[in-house]
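Form predicted alone, single chain, as structure tokens, below.
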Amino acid sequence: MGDEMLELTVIIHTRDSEATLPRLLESVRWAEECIVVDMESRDRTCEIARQYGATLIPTPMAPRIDGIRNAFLERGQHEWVFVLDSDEYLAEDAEENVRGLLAQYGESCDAFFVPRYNMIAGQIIRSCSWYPDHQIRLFRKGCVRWGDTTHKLPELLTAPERLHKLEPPGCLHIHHENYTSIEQFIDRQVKYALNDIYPEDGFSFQQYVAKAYEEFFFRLDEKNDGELSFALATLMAWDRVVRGLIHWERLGRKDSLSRAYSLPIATISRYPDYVFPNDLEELRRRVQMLESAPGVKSWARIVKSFRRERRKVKEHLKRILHCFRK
């Protein structure tokens, strides 16, 4: 360690990571301490690892990576703290990056917003659902804790205003290489639903159903990702459904499916104004990008025949709702 190296931890996640985990170290060289969170790898990871001078900790397997994060935090020696996955890395001026937000908003801050590029199947994802894909890595010890879930954001302890929002371009990214095919994809997707963590009560088939319909809705974008976001949007989708399944075996197959498939129109739960904008104009752009989109014709026939009447549509959606309720 060098006088040169900048003060802060990495701590780095791995499980059989030997293909990704030296770009990551290499990425990471400026950083005086690093450690390495191990969960039984069966290949050259931890020898890697070593080899670097990582700290290296072994631990069993979990389920649910989020869920052990925790118990690590507090194993660094620095005050500043970096979490990174061994499918991540950081560019070559993440140093002059993070040393100058360090000194900047070090005293005003807590934690940072960093924002992700998401490589999938070879390809950088530019649209808006995958990019810029802010993550809470880079904080002051103490003041983040995960929750026991997959791919969700930590919970900052201290105050909302200690969080500072890096904004692209020109600042600090995560580079993420989330997986080398669709099939892989597919095959993560699988895992991350069977190993979640799901609810005893308030189960609603419609609900998975119509979130299905949100993420296909949300995730298009062919624009910006071409042939290769209609095959995302549509995994996402699926995922839903593919989690409904589960949580509806798991409560003991209580619950009807079939009435689900019935509903006309999926509700926006978590992007209220993205299916009917205030704009008027705006729901145009929409409904010809919904026309165009195999599967979801029906969809856009009834936002369209709703548009001219934008005020009465939350009412007639409720009817609609209602009636399927019964």
Second form
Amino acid sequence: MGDEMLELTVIIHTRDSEATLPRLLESVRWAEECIVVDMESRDRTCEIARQYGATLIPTPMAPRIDGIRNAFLERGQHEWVFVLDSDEYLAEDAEENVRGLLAQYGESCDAFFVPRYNMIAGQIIRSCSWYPDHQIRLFRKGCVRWGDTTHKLPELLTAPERLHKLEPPGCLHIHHENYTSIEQFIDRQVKYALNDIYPEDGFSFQQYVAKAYEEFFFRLDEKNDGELSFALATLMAWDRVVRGLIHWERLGRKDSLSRAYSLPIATISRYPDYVFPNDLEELRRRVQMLESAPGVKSWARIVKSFRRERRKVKEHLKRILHCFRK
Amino acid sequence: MKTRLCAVILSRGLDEMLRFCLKNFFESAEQLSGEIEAEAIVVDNASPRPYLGTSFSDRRVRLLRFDAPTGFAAACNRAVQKCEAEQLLFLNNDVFLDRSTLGQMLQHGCDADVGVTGSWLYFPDGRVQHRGVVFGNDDIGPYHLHRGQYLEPRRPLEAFQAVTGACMVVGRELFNRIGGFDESYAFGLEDIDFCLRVRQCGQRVICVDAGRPMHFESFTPGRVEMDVSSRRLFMERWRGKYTIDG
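Having seen the form predicted alone, the form predicted together with its partner chain:
Entire complex below, previous chain first.
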């Protein structure tokens, strides 16, 4: 731990955060400047922020958190900024880790891609769709910009190679206690879905439904996360469908929804491009390659090699392959 | 006023073992409930799945999370800064205390001339894991006396030059006075280095027969490799400065 405070601005966004804010402020005491941007809290959030010596900036409630982050990025006096939400915190050795990163990469990069642990309903989720969940939160002032979204990654304004990705294990992490229960998870997902902005064109309910299956498939990881994995995968799939319906209504209910109801098997065979486009492309490439080699046309062989590499898509590949044969 | 005792437990993964270690610690502390007030700081040393506050139902347990793997010395020193207890117990997550262990250790450990108190520890099959650390000639250096032998204690306590940090009671004031564990050690022998420095301050290091606490030993993966550099550093510093036993 350094004797002098680290020249860094921590920006924290709060809204009724009295339960989690002390832990976060305690974990960033080593930062020279701390700004709490508060959205009309009705509890002791502001009082706690003052107690810890943070600069308090009140701001009106905003439907989408990401959009308002940009407005405060320039308020800090230091070159480097660490943006955190009130339900996040850093570990005991964060100071040493941040100091080390800035000393080693401060010249060569403008932002760090920091992994994040997510705790949902009392459990740290380790399926690959929830972890390492890299976030761009530690960056040089003026180099990052968020869109008008909710909890999406910001854009790095300089160059992709100026982003340094931290590879776990054994590196700085953000610790995020997202939801204390499934009920709270549902509540937030609905709010985010209702407050999001949806495009004016390009609506396809089939795509939303296909994404729902994709979400379920990729989020499900019983081995790592047990029974809770089923609940979360189901909720994330449900979230896609709910978003599709909100989008559909906002566009005046013009499109037909019924085509999507022949899913899932029909979707994968009828609209294979909606599901795993990257995997499908890779499969196509291999088929072409093998077909060009005389005497090698074994479908089984293609599938086997592909399965070995991508075990998770095993079952879906069978269906995609079936579609190819047609 | 009750004496406050804080167990500092460095741990990576092995959640169930840690839970059992804590359970045994508090059970042993309860035998002295009239005299001591026990708490524990669990140092989560970069567990792949971090421990949660809710993992331990006992409110007397505090968590200190390190994202990057940290040496035993640095992690323990940091943990000590976070507690105010007068007595410190450094405990490995694979040591299960006996109900009588703390009573025995504190009874002798509170003597004015005793700086560090260790305990007899046993492997699960009943062989001795630790009953004091002795020093051999030349490159042999420190080693656990009678490790792996079936043996019963004949005396309630014996003085040694060092005891293992797997289960060690130290007064907080002494710990701070000599600057805690030396953080130059990667992992291993910082406890022996500490004991030798305690003796240089004129305090005794003792090992007591304290029931049958169990030590599984070196359960954490990657732990053994770090011993090599630590041993080299230890020998550079202390060769010729300790007494060759027996």
